[in-house]
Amino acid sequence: MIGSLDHSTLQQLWWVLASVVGSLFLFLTFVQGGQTLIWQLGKNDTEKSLIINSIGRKWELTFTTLVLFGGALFAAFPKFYATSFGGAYWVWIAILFTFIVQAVSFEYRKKPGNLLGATGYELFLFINGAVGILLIGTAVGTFFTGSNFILNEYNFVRWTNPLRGLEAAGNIFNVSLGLFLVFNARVLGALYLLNNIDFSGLDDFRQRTRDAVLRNFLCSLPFLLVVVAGLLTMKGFNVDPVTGKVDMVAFKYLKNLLAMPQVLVLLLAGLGLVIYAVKQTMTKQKENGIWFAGIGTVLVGLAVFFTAAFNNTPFYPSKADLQSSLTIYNASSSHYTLTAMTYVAFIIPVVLAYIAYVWYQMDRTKLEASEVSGQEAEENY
């Protein structure tokens, strides 16, 4: 049955699968968000250890999902992978560096005689949570604003800006998307801590964590407004389905949302779930908001990825040469490769079920202060 699917259907299917993985990554950035809250919420060693042990049990999932997202794009859309990673390599090297120091920090923060001391490694965790997510959001923003590359007839990429991807930080839309993701990750991080930690006898710590949810949500709103306003008003890249010619079209992404009402529903439902999670956390003192906000973040992520690629839209447009822009059709692998990958993808539900089971086993009881008695506890994640 899968082998009978035409090439365009497989291309669309794999963009959906890659979008799901990328959106799950956005949910899992609660780990990075929690890392940026260590100094704000942790006023003593016990509180810091509770935060680090709580999020430290999940940091591998975030990194693995990011790698899986990159792997899916590499296998399904190799021309995008080669163009972006081969041209905008400074931004990807910077992102990779922030995740390397994250892994090192969790491993060595409390090792006896470590070179930098606990504070140095906590700084690395903050850099991963703030700078790493900012750069990822900025890179995703280029799906809408375009990048500076030219492809010749042999698909050799030439980047026209010496900053090699870092120049994307000069665009207010890209940076606003990145900052929105940073503050949203902080909201998710605080919500996760509320759900995962037993705050018995730590009422001040609980209240600081609850206040962090609202504070960071409010901080995210200006950047969200910039992103939404940009999507609704900016010119966008459009590809003619017959000739393959790429042109700039006024209100392109607004037209995409109107042409795909199901995507607009995903966007509105996702934002609504995040707002609902914050409201329930602050007004009714609920502690399960991470699940509503997490699902909402996934839905928003799906809406962003779908808007960037469907309805005759290049998902990786070129500002330097419109005709070099990449679509899910001219950047994908062959029909044979996508078919083989689709058969392999049947194991994904099994993997997700295993992750859900392990997650349940780790989180079925809340983390207590008695469990974080020094170095030994911090190595339990």
The other form holds:
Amino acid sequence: MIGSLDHSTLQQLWWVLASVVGSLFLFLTFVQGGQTLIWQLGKNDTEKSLIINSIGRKWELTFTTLVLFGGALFAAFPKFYATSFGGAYWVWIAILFTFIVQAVSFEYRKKPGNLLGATGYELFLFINGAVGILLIGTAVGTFFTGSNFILNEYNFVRWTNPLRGLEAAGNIFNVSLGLFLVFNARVLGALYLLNNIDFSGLDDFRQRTRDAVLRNFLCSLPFLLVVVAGLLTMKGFNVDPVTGKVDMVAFKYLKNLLAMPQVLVLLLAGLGLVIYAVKQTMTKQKENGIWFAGIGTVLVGLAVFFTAAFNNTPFYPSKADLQSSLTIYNASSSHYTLTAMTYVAFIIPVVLAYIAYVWYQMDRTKLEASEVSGQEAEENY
Amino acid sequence: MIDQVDLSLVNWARAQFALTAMYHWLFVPLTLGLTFLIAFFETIYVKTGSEQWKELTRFWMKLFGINFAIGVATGIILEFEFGTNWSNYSWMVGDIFGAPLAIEGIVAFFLEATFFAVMFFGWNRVSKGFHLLSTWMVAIGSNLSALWILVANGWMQHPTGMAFNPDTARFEMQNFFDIILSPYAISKFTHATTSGFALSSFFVIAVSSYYLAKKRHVLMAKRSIAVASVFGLVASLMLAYTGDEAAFLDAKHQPMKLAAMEGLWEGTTNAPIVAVGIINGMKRPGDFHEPFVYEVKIPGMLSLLANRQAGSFVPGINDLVYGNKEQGIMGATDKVEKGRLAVKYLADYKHAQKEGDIKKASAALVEFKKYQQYLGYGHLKSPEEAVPPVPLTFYSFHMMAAVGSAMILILFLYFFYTARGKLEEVRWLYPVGILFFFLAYAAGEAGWVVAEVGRQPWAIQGLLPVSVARTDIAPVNVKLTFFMFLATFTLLLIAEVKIMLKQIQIGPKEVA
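Given the form predicted alone, corresponding form predicted in complex with the partner chain:
Every chain and every other molecule in the complex is listed next, the one we just looked at coming first.
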């Protein structure tokens, strides 16, 4: 059945699937956002422990989603995987380092004899939440601003900038996208904590967390403005569907949004939901903002990934050699592999179902201070 | 296809992969087996309702969590290192190799990640039954993850189910089931997981033996050993069986690796196994040096184990490099020659295509197809490059086999004295059990050295040498990241060991 789908349909389908995974990751960065709030919101040991145990029960989900994002791109678009990871070497290495140190930090932070002390591991968590997300955003920015690589006739990559990807951090658009994601993650983090922690008797802590939602939302706005303005006005990369030739086109991404109104709707609806979540949280004292802001973030993520790759757009363009640019059509796996992977993808709803069920089971009662201090604390992070 | 290969780059990239893989393998085997042991312990708790078994479960779970975290930390790097350090590889075989990695994420990692949280924080949040189910899910998830990554590794050892596409210059998948049901995949999976089960049993036995020696937590220690010794004994027998199967497959598909494992330079019928040997470091392919300074041989054994046929011919390194007409073996010499033609015709094809000369292109393609199966050999500088580092492969293999065999005996002793109820009397056994925990680690690492060093110079056996598979990058970058990884992982390892020792010293909670 799936074998009868043509190659380009499968390529589009897999870009959509990869975009869904990538966008879900952006939602799950509430863990990273929370990690950067530990020192700011947690004024004593109990408060800190509440934050860490709240997001700490979800960190592996975020981590795994990131790994799957990488794995799905490898399986479906191996030329992107080979070109970007091998080429933009230092960006990816730096991102990976922040995730290496994250992986041990929740578990080791409070354990006796942990060598680096609680503060050391809290610093690791902060680095992962701030630097890791900033760099991921910067890397995604290059989907629009382009990178410096040349592919030879065997499709082997040569990177033409000795900074091996770190040069992307010199571009205002890329960095703004990164900083927007950092502040958005902090908004999500604060919203998740509001939803997940039982604040009874901790009114100051609750207020601080609520204030953090608004403050970080406001901080994210200038960067969002730069990103949106940049996206709507910049020259973009365009591929001719007949000849396959890539050239630069004025207002390319604005044209993409206008040519794909559904994507424009995703973008506006996503931003609207985030704003609605912040508003409800601040004015109506609601605690379910994470769901609106989370879904909003997913929609914005989808809009970003779709704008980057659809409507005859190379999603990983090269500034150094326009014709080396990667499209979802020239970077993908074979028809056979995409077909096989599509059958495998049928298991995804099952995975989502058990994640949702476990999430519900674990979060239906809020995290209480008594759980993370005293007798019970030993089992916790 | 490649211009000046910088060997120091390739070697640094290999060193980095070896470093991260070996660090990762310090934590993975314990994850693979300990989850099952914990699932057994918890099942007993749920069946009996005994608080003592619950505390016992929680204690091992705590140690499991400490180990698991650093396993995750070292694991993420491996997946992405294929891209960062082996970019050409990722392109050339990504069509096949990417799939198992993605499937690993979908079917295995999410099981682990989702139920891990229940296992650790769900004691009071979910029902007893659901908690037990979660523990089992973590055990199954971590072993499923091993399955998929070892399918990928098995394919590197014995590539099947694919074909080379000259237009994209990559290998493309032809048959998914050939890849996942490859005998190599099954062999790698069963051998690696059973080694993890055996090692985990030794972990439980070693910690428990320490308590018995100190006369602390005696009941808990004896109970832990009772379960671990049975699990370990069964696993170690399976380990030996799957090891034999692995050698049999090597004889068929990776004869050079097998020859290096046994230090067999000249092929012979009735080939011997070297029980103990010291290799002559001067020995090179085609020369007349003696291969061993000292050796004790068991005649005929290798023929029997490798081919399951007494007296059969087993090719040596020299046969595989220079060929052996009598036995119908084509040597690397011929393969390199043919491979160079394949490389040339592929380049002609690409060139003609670029020029738009269709006639010339199709002529080049016809020639290329004649030689394409040797394409990988065309990139070797000399036929001798097809020989892996013999001493390292030989010693690693012999160490692994010796320890693996002895493990069966030690596990049997623990089982035997447990069954007789005399475990508290055989105090001499405790240090042996603790020693074998470390030896089991060494054997596991040595096993990976055999599997990976023994197939050099190939990233994909016979098809893609490491010199082509690498990323085009200045060696200084890879050198730098090598030391960054070394420093980070070492620091985290020290932290892990310190935390682990502290928790062992604290011990389980005693309940009446």
